[in-house]
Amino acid sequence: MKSLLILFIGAIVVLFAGLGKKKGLLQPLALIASLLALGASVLDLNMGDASGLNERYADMFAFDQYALVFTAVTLVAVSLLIGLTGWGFRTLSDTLGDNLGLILFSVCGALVMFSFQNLTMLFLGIEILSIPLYVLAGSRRDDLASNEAALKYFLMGSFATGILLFGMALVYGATASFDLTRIAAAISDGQHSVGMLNVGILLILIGLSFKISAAPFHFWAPDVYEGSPNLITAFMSTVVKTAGIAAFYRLFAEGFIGAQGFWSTAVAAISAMTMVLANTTAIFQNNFKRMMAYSSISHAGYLLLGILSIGNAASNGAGALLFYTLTYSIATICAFAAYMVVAEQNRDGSFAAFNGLGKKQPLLALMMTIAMLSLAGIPPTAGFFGKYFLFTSALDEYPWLVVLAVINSAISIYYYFKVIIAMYFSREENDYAAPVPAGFRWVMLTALVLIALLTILPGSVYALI
């Protein structure tokens, strides 16, 4: 509750000192309230205060470990992004503190989303997170491409509301209750329409399956990724497939358990086109965010194998799905902060833009470097932790798509080693005269180090949950 209420504040704060001239302040001031969250969480979690409600809110949220460490999470991605908006929000100088305001009032959303014990705080947290970026995705107003991802964006995202609520509806109406504590007795105990409850689970199946741009629901994705501000993409990429994936666990492992035996098939089958269609068709990308696009919708084909893992007492999917977050979202931020300032310098979003990196720019090849065999799972990098941590709980249950998935993650290695290759074995070029932001060089070691630390005690991240 505490990082909750100091992230509103916080957005609140900075909206209002947007209004004034000292621009430079806001960056500070965002940046301040990511971290002063992110140390409440911090606290909280080491203090065993998970808490802290009154008892009217206390059927509503559960600031339990398993919110405050999907909290921590998302929190340290925000700060590294933010830390990134003096470059990548430096040409929109006049709506600086709307933006800000908009990610972390998106933020807010996100720890709902975390701490949710009802179905109507899970669509209160889903709307709260997705309507400020329907706006971000939009803001640069003179780019079309920015205007149409953002129209698909609202249009695909009012639809899977839609179905969402009413999945929530007939959930209702099998169990008489939104509570998730009510709704997994009233399914133990058969208290319930079971027709009325399958068809509810499988379109609130369809609607988170869309939040985290899982097929076939992942069709928007490659346009919004690529039409959106970079740092956007980066932002959706992160905390938004983080905040749906942690309450797609929660959801499943707390309301639906009794029920497993339904919607396992249908997870199975969308985690198993997701890892297929997404790999083989980044395959033929030449576009860096749509290549990305299409590798974060396979991350979430990945994802879904912690979801499978609900159940089985022997595996600890809560904790494979929290490492896995963490080392995903940080090597993702690493390779767009890289991008962007690449390809905003060649005015080129190809792979071609990293021609000759090595050399120019060693540090933030290197950065790209580990990012991109992070991504692919590449040992001894937290990535390879990461999949393994993810595979083996699902491996007991569901041995083929686990070999389907390994599969999958071999066939990554050829695009993600695409940018690698640009970067050190082109014959080609580019001229990368501008220097690396300050902004950046400091997010890029702190990634580095948290990278470095991930990779060297793995299993500290993974025994949180």
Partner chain sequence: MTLAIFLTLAVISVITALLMVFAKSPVHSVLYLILTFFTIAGQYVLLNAQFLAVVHIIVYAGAIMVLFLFVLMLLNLNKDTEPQKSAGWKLAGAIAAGSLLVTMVGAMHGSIQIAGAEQSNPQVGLVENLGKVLFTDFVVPFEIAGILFLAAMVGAVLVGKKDLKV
Given for the second form:
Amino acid sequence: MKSLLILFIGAIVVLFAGLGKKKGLLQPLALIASLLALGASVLDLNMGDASGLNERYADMFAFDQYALVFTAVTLVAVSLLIGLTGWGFRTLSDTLGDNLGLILFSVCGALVMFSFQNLTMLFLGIEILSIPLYVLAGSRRDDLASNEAALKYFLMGSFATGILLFGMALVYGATASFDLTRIAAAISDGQHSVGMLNVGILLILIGLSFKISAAPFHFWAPDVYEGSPNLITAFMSTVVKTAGIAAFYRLFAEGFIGAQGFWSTAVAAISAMTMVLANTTAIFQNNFKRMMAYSSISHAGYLLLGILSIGNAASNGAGALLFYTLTYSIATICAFAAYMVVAEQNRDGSFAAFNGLGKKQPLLALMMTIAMLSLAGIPPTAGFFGKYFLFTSALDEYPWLVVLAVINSAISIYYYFKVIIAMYFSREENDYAAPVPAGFRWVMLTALVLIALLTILPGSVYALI
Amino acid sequence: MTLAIFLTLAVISVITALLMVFAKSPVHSVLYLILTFFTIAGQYVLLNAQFLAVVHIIVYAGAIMVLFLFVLMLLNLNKDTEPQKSAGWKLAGAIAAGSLLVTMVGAMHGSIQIAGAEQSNPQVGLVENLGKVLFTDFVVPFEIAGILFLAAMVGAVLVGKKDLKV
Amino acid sequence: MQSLTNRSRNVVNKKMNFWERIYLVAILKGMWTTLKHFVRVMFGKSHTVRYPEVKRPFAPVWRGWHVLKRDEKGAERCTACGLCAVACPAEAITMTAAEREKGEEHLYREEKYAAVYEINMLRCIFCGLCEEACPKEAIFLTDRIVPSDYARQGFVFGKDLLVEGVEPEKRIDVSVRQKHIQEKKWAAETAH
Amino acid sequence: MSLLLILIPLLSSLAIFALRGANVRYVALAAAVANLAVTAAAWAGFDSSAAVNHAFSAPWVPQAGISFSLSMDGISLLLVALTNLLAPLIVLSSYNRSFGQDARYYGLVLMMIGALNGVFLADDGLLFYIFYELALIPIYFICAIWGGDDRIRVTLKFFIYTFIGSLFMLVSLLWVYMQTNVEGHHSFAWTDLVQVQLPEHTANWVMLGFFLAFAVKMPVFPFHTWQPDTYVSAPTGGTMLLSGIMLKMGIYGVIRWMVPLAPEAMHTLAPTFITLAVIGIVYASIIAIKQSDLKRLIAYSSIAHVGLIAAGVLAWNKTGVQGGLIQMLNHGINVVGLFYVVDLLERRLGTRSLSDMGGIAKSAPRFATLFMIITLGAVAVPLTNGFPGEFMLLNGVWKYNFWAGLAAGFTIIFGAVYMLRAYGLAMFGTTNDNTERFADVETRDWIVLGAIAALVILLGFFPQIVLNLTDASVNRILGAVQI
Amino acid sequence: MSILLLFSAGFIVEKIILISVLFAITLGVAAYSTYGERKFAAFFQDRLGPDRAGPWGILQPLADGVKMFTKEDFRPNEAERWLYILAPGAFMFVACMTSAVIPWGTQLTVFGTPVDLQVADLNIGILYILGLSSLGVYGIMIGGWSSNNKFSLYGAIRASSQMISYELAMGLSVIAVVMMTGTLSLREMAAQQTGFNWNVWYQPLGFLIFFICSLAECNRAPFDMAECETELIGGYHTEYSSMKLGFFLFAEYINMFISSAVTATVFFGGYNFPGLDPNWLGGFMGPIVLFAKVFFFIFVFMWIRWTIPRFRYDQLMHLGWKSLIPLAIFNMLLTGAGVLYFGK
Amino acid sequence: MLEVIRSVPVEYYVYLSSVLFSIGVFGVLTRRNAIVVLMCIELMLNAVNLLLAAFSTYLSDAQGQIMVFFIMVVAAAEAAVGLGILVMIYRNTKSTDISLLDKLRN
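Counterpart to the form predicted alone, namely the form predicted in complex with the partner chain:
Whole complex next, starting from this chain.
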């Protein structure tokens, strides 16, 4: 809750600073807000109810350990992203304050999604997360691709919201409540309409699949990711995905656990389909951002494995999701940071843009390499532990799915390595090396340190839940 | 009596909804949709949710659809410039939506029952009652909705702004 | 510069204070003004005249529809000298001169007369210069209003509309303004 | 001690990346030598009667039963010794070539060595897997950056083959891990994993998973297709690392992890595996005979040799395993020597084709002698290091199955044929323009080739040094695994 | 209470009569508003206004009506036929619907039976009015758009954006009253303001905002941007003629009447006046008082129209969004504080 | 009172909402004009609202109707942002046909 308040106030301060034409202050302000919120959530970790502000609010919020750790993870990603805004938003000088404010608002939504105890809150959280993003996706207003991204994202997002809401309504009809604990109680009582509940859960599942872009509801993602400004794409593929999957987990673990027999098969099918479709399609992509879009979809497929671990007391699915989202976010942000500099040098968005980067800018290339290795889940990068934790969490119940996931991660190497190959083994096409902005240096350095730390001490994060 | 009103309203709302989807001109679509909204408001009244009915009219018919009309008129989009999707695509859409409907109804048919049907508090839809619930149990989402609105407002302004530079 | 009237105001661009900026006082003042008018009319002080039935008297200096005067015997005074047309700044006057035939002495006072005399009322600015230019005291501007018409042609007034009638009751009285002018002249002379 | 073996190369590789100077090669050599010294110290302090030596353990992800635990028994020590013995030689052999950015190359080599040490020392399943994969990354870059023609395709093929293989291993490892139960937790510790009793059906799958990983790495027919291409296109240092040490990771994995974790499947699967290994021996040998490219020839010979080792180890009797172990060491030494020779020839002559050589023995007698010694070692002539290993291996396979032993025996014959043919074509016969001017070995070559030749002879005379070292460990591991 | 329960024959008859009477009165008032407008305009401008039809021109509305009916009914070629016809009807319909919830008096005793002087006592009456007034936009928009004339369209867009914008401030100012009175029902609101205990004394700012907004809602000067003749000819009804035009004009006067009635009811005590018991004269005192107030407000509407010059469009929007809405929110906070402090 | 309301079985409301919802989905899938698609989404949301209101009344529980308010809130916010995006696109393309924007695919 503290983090939420800090972020909200921070967003308003940034908005007003933007109105007051204090351009130089904006990025530091946003960063401070994000870091303060991060600090607040980290300080509250493991305190239970001791801090007083963190327990349930009229059964709507529960800033429990689960919410706090995901908050912290998201805020790490957000802080890194804000570090990139100085240069990344340089073309948006007149609306910089608004854009930063919207990012912070969006994060508020993510926080609500981590902590909801009531379907109403989930719904509001999703919308607070999404609505600023629809705008941010189109923040390059004179660019048609950006416009298209905004429109597609908006239409698909609202469509998904509609489906999600219909599901919620049916669940409400079946269980007479929006409250997660009461839904769970009603389901375990058995005094409910099974048909309505099942259809409701299915529709909610579809709606959330749209939000985290799981197949077959992923078709919007590549266009949106490609069209949006790079920074926003990074935001969408990290924070949004984290929020979506965390909410997904909480909803199904706390609300629908009683109906697991019904939905787990569906989730497994979606997961399998997502992984296979995304990875096979990603192979054929020539554009880096599109590739990252498909990669992000495939990661949604892996993340669903964590959902499948619900109900298995021996496995720590939440911890696995936490760790995975953290490493995935950091690696993705790194990759996008490097890509943004590269895109500046070479307007072509294809892999050829990376040609010869290893010689031109070794540090950048190194960052990109580490990010790609981490995304591919190659040991000993932190990404490996993420995959490892996730796969083990679902191994008991769904060995075939884990095998499929493993095969898919192997496939994914092919396209992640395309970048590495271009960087190190291809001849450069132009020798223009855009200077790496200071903010990017710091972000990359921080990300590097974080990846290293996560590699060395994966347990520290994994065991937080 | 009630059933008859319900059925009449239901039939009208389905027909107007279909007309909305099939109307060639977007302005006609908007108007059909408004009619649908009126029938839905009628259903709310039938359900003794008067406050809801009025708010529904104010928000949907009075604000949202006006906004739609506005945009349509400002952009002068009524020309039938919309290239129709191919018949195959339409068929696919119809099959998809139809199967969705059949699945949903089929899955629920026969098992629809309401858990708390014995309780009877006809006053539930009245404004006093709603206000109490909204400002006690649901005050947190109410506040949170404020963030949503602020964000949406900033976003809408940002999107609508003309570029100042160049 | 000395102002001509006492109604002129100097423009002051001073910053308005709070009360002025909310305009309420100004609005109420305006409302008060209009209300005064309203009440005045309510109690019968309307300026309205029920026109066709009631006519408002003209000002003594009013210049309207021209008249071509006849002399005491009923002969037209105009001799078609053309000075009025020359004086006319709007060039609204045209005329065609003709020689008086035998037996027309009762019609025209001089040997030469205007066979056609036309004033285009759309061009005329009712300045009165024709009147001043006329050596024969033949043309005067009167306190009659030029009637409206649907066509432009209708505004070109010929002699049928300009020349006054012969009968005494059809004569047009131009004395009011003339007297006023005369008085002004005397007043000016005595002032000197 | 164990930790040092890993940390020295890894940290010095980081230091080298950071230094980026021209003289990093000396830093690299110093680190390699330091590691060798630590190995020597470890050997000196080795107590073969104890179950483990120089153990180091720190909790890593305690919630998931993962710990950073290293330990050393005879088998580990043998392979660590091999690694660290070859490391300075490999570094030294790379001095001959300029790599553009030396820092990267030497950094990657040291990183590789650190990872390899980690593989051999890991006592924790996941740690093993991580080092196993970590070893892959530097070698990928070494091959792909400094390799020959068509290197990108070849190395990617190599990478994906091995990575997919190891993913299957990961699944198998996880499967076994999920069956462990130490105080309510799963555990990755080797001792815990070994205790798991799998039903035979499951065990088959688990072993298959392991086998895929190790078979690709070794490589065993039919998973070998990446290998000749990669060997040929990789730079010499890379080829040495690949053939000298990395191959051994596979065999080590079989001995340490595959069989102990899923012994129940040995009955069903071992015959198949051994058959594959034997087919590989024959197949690779026949192809090797036909090769005219010296490097490619050695690559195929490597497949043949490793096939024999695999067959011997999979026979899972003491003779076989011991033979496998000693042969791993010897093959590593020999093959590094051979590749050094190839590199030297290529550097001087600009070609690897046997048809372009001939008569070098005349112009460079000392070189010819050293080459001869190493060749003899590779051919397994008695009193060279190759002999005891191959003998024991054949013996082991023979014990397991007569026909397999018979087929495996072809290795020696075929090996003699192709190696001697190659030697003959290169060293004797008529000289040509190039070979006439062939200068004899220089100091650096002397050091490398001399050291290898000395080892060839030393181990040929005293195989017992090695056998004693591993004896207790092999007994322990055979005892722990009931088939 | 649900409407469904109220279906009894007597009830229906009673309501139908009431509705008819109300309808007649509404139309009559609207008709004579047109007359009043012209008359008052004349008075403010030192004129006499229409005075030829009947004594003091009292039959002028009739003459206007006849003229409207007999004029040529012209429909532009490119107009959207049905929408063009629908628009004035919709506008008129919405305008007439609004009067349903206004309490015209307490009770009337007709032939011994008490009759509520209110068509429907919705407990959300004020929301009903807000809702319907928001629907008024459609008539204008559809009319302006379907004429297929750019001036009509501009007029329609201006009118509707103006109405939407001011509706917000209006709603907010009403909310302050609702907070104070604790009810959304107009009937209860009127009943609370006995004697001189009118809401306007507690809510002067709220009243001001409400009043300005109702001016704007009715498209009255100084906010008659929609039909700003100098720029837009006739605004959204440029292309309309005959009785369709009549409907539009008429409906505007109905709107003015209703908003006067609402203003009187919400802020000025409805049918209450100190010293005049609304139950006097068999209950007729209430309606008389209320109508007196209503006529006063109608007069004020006209008074303002003939006093204050028209705003520029941007000024209008600035006033709405940057002044009135913040003020209304401030007023809400103030009221909240007051309610909290005085515990009313 | 409640009996009067409940003379309509709750199933009917569920079916009616489902039908309206499906019509909305159909529209989203088949129409190409972004504004019409947006309207179809609004129709879907209204089907949800109707369903919630019906459940709320039949359950005698106010939560459902409260949820309807929140949905309205969100629908309004979405409409504002969505139409803003449409206007922005219109400035660039002079069209709101969503398929015109498929340039990215190639």
